[in-house]
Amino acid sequence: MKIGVFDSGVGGLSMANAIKKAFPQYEVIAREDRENLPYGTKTPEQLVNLVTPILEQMVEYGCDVIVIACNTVTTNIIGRLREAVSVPLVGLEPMVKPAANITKSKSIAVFATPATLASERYKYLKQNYCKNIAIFEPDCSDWASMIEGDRLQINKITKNVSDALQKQADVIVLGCTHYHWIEELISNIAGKKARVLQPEQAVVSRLRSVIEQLD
């Protein structure tokens, strides 16, 4: 079996590594689209035009299932992508529901791209799971490019985390796979004041269910 992993850039490699660890018996094929970064400022129509041909190529290469390791793509266009390609797609989205379930302060922070925050799917998650919870959404619009280019601006990251803590957020949701590469840094800045959530293990669990159905 071949498992495809797609993301706009280096963020998908973190997800691919988690999948390889969970399924060493399968071939994992990672694809990215660094030429068109960043995805987080693009419209849904632009995303469809960029992503569909890549997924079609992955299917032609023999991928039996593809993980969309991009919150921006999943929250904006995964329905349209599922209509366009012939294999199961496993998406990921900001872990708003788990964050809402574990917060004690009734305040969470979601670090995500502008496109993810503006998506109908994200609005749905907030409306259904965070009715009595305050949500802090800092400006992370340049984070993916910053991480992609290995130009970390520690002061920007520290400010966003510190501002979240000042808002009493005790859960920080990483809503972009690029941010997984600085998860340890964010956790260190937050200390014991906030728990950091990212969806790699949740995606692995969902992928396992899909693979069992395919087998």
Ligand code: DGL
Second form
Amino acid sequence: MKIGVFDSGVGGLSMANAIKKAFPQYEVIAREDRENLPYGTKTPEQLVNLVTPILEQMVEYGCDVIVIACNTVTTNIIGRLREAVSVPLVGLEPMVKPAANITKSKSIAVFATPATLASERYKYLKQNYCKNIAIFEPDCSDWASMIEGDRLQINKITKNVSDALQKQADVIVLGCTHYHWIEELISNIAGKKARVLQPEQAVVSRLRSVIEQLD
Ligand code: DGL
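Since the structure above is the form predicted alone, I would like to see how the form predicted in complex with this ligand looks, so please show that one next.
Next comes the full complex, and the chain you just saw is listed first.
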């Protein structure tokens, strides 16, 4: 079994690490598209043109299933990618529904790329699961590049987290896999005031059931 993991950059590597840990018996092949990063400022059309050929190569290379470890790609174009490639795709999206279930303050924060926040899928999640919940979406437009280049601007990160707390958010959703690398930093700034959610374990569970169906 070959499991492919795709993202624009280091977000995929954080997901690939979690997948390798959960499935040590399988080969995990991570592919990134660093040349075209950030994806978070691209249109759905641009994303389709960039991602489709890469997934086709991954299928040719023998991947039996591919994890789209990118919220931007999943929320904007996963349906179109599923039509284009012949293996199952496991995507991920901002954990708005779980956040809505656990918030006590009825206020959550979603940290994500501009393209994810603008996607129809994200709008659907908000409309369906967050009817009486305030959602704070700070500007994280340069975070993926900042994390990719390992040039963390602690003051920017601190500001967005502090602003979220100020708005009474008690759940912070990491809606971009690049941000998984700074989960600990965000959790430390939030302290006990907010829980930080990210989807690695949910993706592992979903992947497990897809693999069972393939076997
Ligand atoms: N890691 C990706 C995500 O989950 C996108 C980062 C980017 O290239 O903007 O959305």
